[in-house]
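A lone chain, given as C-alpha cells: the form predicted on its own.
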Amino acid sequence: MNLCISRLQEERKQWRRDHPFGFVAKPVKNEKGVDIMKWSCVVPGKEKTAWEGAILKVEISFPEVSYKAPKMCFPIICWILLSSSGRFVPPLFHPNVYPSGTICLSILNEDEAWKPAITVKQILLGIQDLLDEPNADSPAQAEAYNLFKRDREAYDRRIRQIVRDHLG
C-alpha cells in the first residue's frame, strides 16, 4: 500500500474519532467501492456571519504523486459543488472561488501554505474561515472581488440572500 493511501485512511480514522460539529467528511464511494484519494464533504457557514446556514458541498481530490513532495498526498482540486449532479449551478459568488468552484486558498496551494502535515479537518476549517475572511491578494472572481472590495454591506447582503435561497 503506498504511503498516500496510508495516510489518507489514517485521516478517516481520525475524522471518525475528532472532528467539528456540522461538517462532514468521507471518501466517496463508486461502482468498485470506496475511492479513498476523492472525498465529499460538507462545510456549514459559520454562526453570525452573512454565511451562517449554508451547508457546502466540497469534493477533496487526493492525487497519487506530487513532485515537490514526493511520497506525500495533498489536494489539488478542491470544487464546491452546487447541485448533486455535480455541476456548478449557480457558480459559488466569492471573492476566492473561481467560476469553474475551485477554491483559491493558500494552504491548497502547494507553491504557498501547503505542508504534508496538514489534514482534512484543517482544509475544510481553513474553507470555513474563508468563507467569510475573503483573501483580497487573491481573486479568483471579479464580480464577488469587486464588491467585496466597494461595499461590504452589499456584499454580505447578497450572501445572506445566495444562502436562503440556495445553500441552505
The other form holds:
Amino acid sequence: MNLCISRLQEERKQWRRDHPFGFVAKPVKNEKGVDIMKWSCVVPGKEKTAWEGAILKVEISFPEVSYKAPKMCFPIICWILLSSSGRFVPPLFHPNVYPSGTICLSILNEDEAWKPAITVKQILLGIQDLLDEPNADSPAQAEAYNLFKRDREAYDRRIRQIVRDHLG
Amino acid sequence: MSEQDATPPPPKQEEGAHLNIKVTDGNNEVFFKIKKTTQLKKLMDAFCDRSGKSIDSVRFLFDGTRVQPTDSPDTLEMQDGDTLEVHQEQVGGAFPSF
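Having seen the form predicted on its own, can you show the form predicted together with the partner chain?
Starting with the chain above, the whole complex follows.
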C-alpha cells in the first residue's frame, strides 16, 4: 500500500474518532467503492461572524503521485462548492478564492506553508478561519477584494446576504 | 468495497455485537453502547430525554447525512467510536447531500 493511501486512511480513522463539531470529511463513494483520494467535506461558518450559519461544501482531491515521499503526494487542490444545490460556483465571493473556485491559502501551497504533517482537519479549520479573515495581501478575485478593501461593513453585509440566500 | 476493507478488523463476533457511539450537540457529549442492529430511535430519544430537548427540535447527523429513527448502526455502516451530531432543526435550510 502506498504512503499516500495509508496516510489518508489513518486520517479518516482519526476523524471518525474525533472531529470538530459541524464539520464533515469523508472519502467519496463511487461504483467501485470508496475512493480515498477524493474527499467530500463540509466547513461551517464560524459563529459570531458574517459567515455564521453558512455550510460550505469543499471537495479535496489528492493527486495520485504516489511513488514519491508523502510531501510530494500530498499537495492539495480544494474547491468550494455551493452547498444547497451542489452546483459548482465559481467564484465564491471571497478575496482569496480564485474565479475557478480554488482556494488561495498558504498552508495549501507547496511553495509556502505546506508541510506533510498538515492534516485534513487542519486544512478545514484553516478554511473556516480564512472565511472571516481574508488575506488582503494575496487577492485572488477582484470583486470581493475591492469591496473588502473599500468598505468592510458593506462587505460583511454582502457576505450575510450570500449566506442567507445560498449557503444556509 | 467498504471503507474498512483495506484493514480488516479481526472478526470478533461477541465484541462486534455492540458499538460505543458518541452523541454530541457541540457542548454536551453522551456515550451510548448499543447493538449494531438496534434502531437509532432508541438512542435519539434517550439523548433528547437526557438533555431536555424535544425530538422535533433537533436533527441527528452522521457524517453529514441526516439519520432516520429507523436507521441502525448496521445500515449506516457505523464503527465503534463513531459520532452522531445533534443540530438544531431549521426551516428552509438543507444539509448538502453527498
